[in-house]
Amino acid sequence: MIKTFHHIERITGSVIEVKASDVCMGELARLEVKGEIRLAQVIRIDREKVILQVFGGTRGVSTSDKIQFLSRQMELIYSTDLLGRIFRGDGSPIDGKPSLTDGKQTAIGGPSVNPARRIIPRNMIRTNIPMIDVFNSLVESQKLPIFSIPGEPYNPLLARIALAAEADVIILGGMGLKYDDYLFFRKKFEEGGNLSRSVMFIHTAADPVVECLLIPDISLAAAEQFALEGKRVLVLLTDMTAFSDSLKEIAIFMEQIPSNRGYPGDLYSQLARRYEKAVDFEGAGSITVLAVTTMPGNDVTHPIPDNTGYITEGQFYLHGGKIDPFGSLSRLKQLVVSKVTREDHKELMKVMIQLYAETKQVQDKISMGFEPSTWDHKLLKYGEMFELEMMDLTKVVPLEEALDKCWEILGKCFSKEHIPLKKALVDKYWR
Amino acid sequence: MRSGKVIAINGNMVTSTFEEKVIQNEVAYIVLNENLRLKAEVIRIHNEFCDMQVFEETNQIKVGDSVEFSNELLSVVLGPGMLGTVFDGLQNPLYRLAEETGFFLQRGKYIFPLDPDRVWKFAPSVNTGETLKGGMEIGFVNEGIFDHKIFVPFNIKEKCKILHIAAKGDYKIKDRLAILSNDSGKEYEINMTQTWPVKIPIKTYKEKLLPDTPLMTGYRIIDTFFPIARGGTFCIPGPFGAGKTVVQQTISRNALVDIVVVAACGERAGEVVEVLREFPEIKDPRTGRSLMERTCIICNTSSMPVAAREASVYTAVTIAEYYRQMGLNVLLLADSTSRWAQALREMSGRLEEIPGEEAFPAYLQSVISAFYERSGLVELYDKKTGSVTIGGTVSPAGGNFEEPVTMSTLSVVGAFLGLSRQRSDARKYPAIDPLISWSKYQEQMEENLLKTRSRTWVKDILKLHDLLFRGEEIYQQMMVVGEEGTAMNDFIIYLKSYFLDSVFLQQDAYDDVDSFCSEERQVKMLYVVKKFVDKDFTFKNKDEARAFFMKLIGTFSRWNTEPRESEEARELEVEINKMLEGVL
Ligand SMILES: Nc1ncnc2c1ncn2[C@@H]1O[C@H](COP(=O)(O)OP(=O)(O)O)[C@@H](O)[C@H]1O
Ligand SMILES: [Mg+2]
């Protein structure tokens, strides 16, 4: 049933208010602006006042424009025909091919998974990047963002991990994506014949800002359907900062009291609802979510990275083209480290990082003009080797090879009784 | 039944009309259709309208939908079978929900929390003719390792006579076990269950006592330096990734208490799954039974509805109080109280209340302190004692402790275990910062500690704690004047402090052996460490000093992780002793 109204009472930013009846929360509406259709969604109702967010923005909207309520919520038409296709956030194709018509009508932003139906993830995702595989192993069903300042090569890193990951399906959700980056992803996916196992939902920097709000939900709804069919799905969301900023924009137009630097108090819950879609289903597939969060002003205490860090299962900091060994963390690594990986992995990663942390202190000391001690010299040598062998992102090193390298570095820099490693391991691996 | 009509929807807040009357904090249902009723709680009444927080997503609600008022406050059902169970914030059993609704939670689907068909062996402990009041025992059933007491419902304030009491035998939870009558002849029928409103503390005990016994967690830095008391409170604030959840999870596994109630409040589902899937497999060394048998999980993770998150901590503490009434020591761990505070903030914003700092409501402090006040060591009617200890993590925005939730919590708890980003970045786990943390219980439990640990315990700990401050001071100086500019004596003090930190304060939660350190072992270790600290060393130069301590730390760390009775452990101990005597 389509209900049509003609009077828009208020327009603020991308939010409009209309007088309407028999409309429900979350309902979709079509706003017709000079023959062009814009999608809107009901976000608040107060008696006959209905407030909507207009995904295409309100530029040029007239108070007498026609608004039609569609009596349905946001949906995705799901079938495996999604594979190889490129869409906008509202599900309309942008690859020149026709829209999907046959398929399962699937609610977007559906309910949470019952925790009782989740299982403990147990498969490592290999990336052949030592900073990840050795020190912060990625695990199937993990949700993990790359924290980065604008300008760092986060999208190439994302693409590299995605293509190494051996997922059944890759879903790219682009938000505020530069057109070049969009082309970059498309090229990367086409190159290795990966297009046939991927779906792209794209919002570019040229599109109306709040339209990017649709991207995570539609990407994750599609991922969920593939996962329920037993597929291991990898979802890439770049850049979640654009998404969060759109939430902020809407909150401001709604005159909500901000909690922190203008961001709404429910930013945490909003982000969590998306990231928590990452799952390993009992008796079906899985969803792994890799995201990008660009940090305004390189400040990790900014509300976006801060709230994200509290939600995700770790983070990779990308600094100066390198993955930072200290701030970076994979909270799921202990599920696979030395369980599915080699016995020495667990101890090694701990000791290697502790020593590198000491190295950093020594470097600080020296930069202040102090004499290094004998021990300091050992550490300095260690630091150099560590950076060269472990941190260089251009290197492709399988995990086992990287672990061997770790022992080699330790052996070259220290004598074994100074390193707190289990005796059995030292006996077996020290060289 | 009283009813009303929806007139406004704002996020998870729905405003409704009502007929005749409405009760503050009563439960109401919004009826979308005959199969879909959404649970809500009345939180404000103004003129002819009431505002409700809905415990579900509010999509598809529209103006004119009908509302049914229940006449009951938000409550939980108390009775046998809660242990080993996983509930959501409103006490729906998640495993049984999954049997009905599959992979996903279904809006508006509510299930009775306890299994109505399960048969329990009841044994009466009173006779007809005896007089009892609410909170007194009429008998018990066996719930795993515990005698689960069946009480006269806590809300019966007056003395009642037992007219009938069931004989020993098999009963289901809803079977009648007793009939009581009060002076004016009013009769009460009692079964194994009772309902209790979650926001009201259970107070059917004689008196509250001062907590004076340590609650052992197995973490050296906590038990030795910042101990927690049975019946006390503590908080664990820290930036993300600093290790709050890991600390709580290891405590929930290892703590020497009878029962652990875990409230997973607004954090990751995956973390609950780890508990859910692992605990049934882990044997509790003290009872030989699965850890799950002493655990109850309340799980309202971050993607579950926000209002139910607020309810979840109250559901958890009510269940904890209930088991305390049986003379048990209960530990409640809430992760994270900040998410609950945020739920309050969201609702306060929708109510358009005057916001306090960071938009938190002005009453935040009083809500937090009322919650922690529900902890305590109590003497029960039967002279036994029971306790509820409450520990909550706090997730401060930006990792900065100068924010409303952390500050409010610090002003009410007995111990503060503050995690620092610096320590966690350097992988010094648990990242509890010894320079900022404190516990008021060291003093409060002094008598006990001196008796069980050593006659000089408290003094010794203070001294070692001082060493940590001194070490940090010297380290800071060293950053300015360099190692050369630091006196040998100071340098050795710094190394001693570094040693104490490395081998005693740090502990790997994932190491099979080191993740739990018994009280006996802590005392033994501490005095080994102390011998090194007290010893006057003479070294030729700083390099020699450093090499000595590095080797000591290496040996000691290995000693920590080798199985206690192993050959390796004995050899390492010998080696450590030799180092002390200067043989090596
Ligand atoms: N005691 C510990 N021993 C070993 N590793 C730890 C310890 N505490 C924390 N960690 C590491 O830090 C990570 C983050 O800890 P977590 O408790 O999830 O942080 P938070 O809850 O504070 O965000 C863990 O996944 C683990 O790798
Ligand atoms: Mg946590």
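Fair warning: this is a prediction, and the values are worked out from it, not measured in the lab. Positions refer to the first chain, counted from 1. Just so we're on the same page, rigid core means the largest C-alpha set that superposes within 1.5 Å between forms. What changes on going to the form predicted on its own:
- Comparing the chain between the two forms, the rigid parts pivot at a hinge, and of the candidates 182, 216, 200, 312 the one placed there is 312.
- Comparing the two forms between the two forms, the rotation angle of the smaller rigid part against the larger comes to 15°.
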The other form holds:
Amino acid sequence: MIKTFHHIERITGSVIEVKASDVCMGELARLEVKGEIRLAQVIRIDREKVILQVFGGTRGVSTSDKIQFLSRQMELIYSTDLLGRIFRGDGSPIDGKPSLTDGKQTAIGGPSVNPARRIIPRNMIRTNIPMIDVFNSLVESQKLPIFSIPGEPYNPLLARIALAAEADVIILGGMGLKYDDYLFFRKKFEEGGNLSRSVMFIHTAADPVVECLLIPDISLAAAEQFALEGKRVLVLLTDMTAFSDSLKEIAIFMEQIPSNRGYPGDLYSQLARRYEKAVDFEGAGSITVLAVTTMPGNDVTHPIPDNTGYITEGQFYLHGGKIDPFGSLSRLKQLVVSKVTREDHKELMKVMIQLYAETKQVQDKISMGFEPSTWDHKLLKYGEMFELEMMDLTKVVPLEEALDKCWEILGKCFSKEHIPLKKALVDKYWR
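Can you swap the form predicted in complex with its partner chain for the form predicted on its own?
The text that comes after this line covers the one chain and nothing more.
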């Protein structure tokens, strides 16, 4: 049933207020603005006061414009025709191709999967990036943030992962992207032959802020449908800080009482609703979520990374164009390391990081004027080779080759008697 109203009480930014009855949260509405149709969504109800966010912005909207409530919520038309396509946050195409008309109507922003229906993660998603595959393995159905700062190459890192990851479907959700970043992703996906197995939902910095809020929901709704059909889906989101800032802006329009640093009090819940969509279905596919979070001022105690850390299962820290081997952590890697990977993976991973930590101590000692010992010189050589072969994010190295390279580095820098590894592993793999 379509309900029509002819008077808008207030217009603030991308938010409008009307007096209406018999509407529900999340319900869609349609505005007629000088012959143009725009969609809006209910985001708050206070008795007869209904507040909606307008997709496409409120430019040109007047208080006398007609608004019709559609008695349905935001939906995605799902079919395999989504693959190879690029859409806005409201689901409209931006790749010059026609809108989808045939497919399954799928509500976006629904609840996450019942924990009782989930299974324990048991598979690894290979990325061919040694600092991930060897030292902080990405596990299927895991949710991990990439903590970074503006200016770091987190978007190129996501593009690298998208091109190399062992996944059936890649879904990219871009929020607040510069137009150059959008073109970068599009070019990389096309040149890498990856677009045919990908879906892109893009919100640029020039688009209305309210559309940014839809990107994670519509991306995850599509991912859920692909996963139910047995696909291994990797969802890449960038940047969750833009998403959180959009929540903050809408909360200001709605005159909500601000919480820490002006963010809404339900920031944790809003983030958790999206991250908890990561799941491995018994007898079907899976959803793995890897999301960039830029830290304002490189402050990990900022509300966005702080709340994110309570929800996710570890994090990757991107510093100086490299994944930090000490601050990064994948809490689920023990479920796959040396279980679905090679037998030497676990022990080798520990020893390599231990020796690199000793290298950093030697560098600190030298900076204070101490004379390096013979062992220190070996560690310095090891540190150079480790950074060159393991930490360079431009190198594409399969896991087994990366493990062999670890043994090669150890063999060039140390004698086997000095390496705290099991004798059986040393006898089998030492180079």
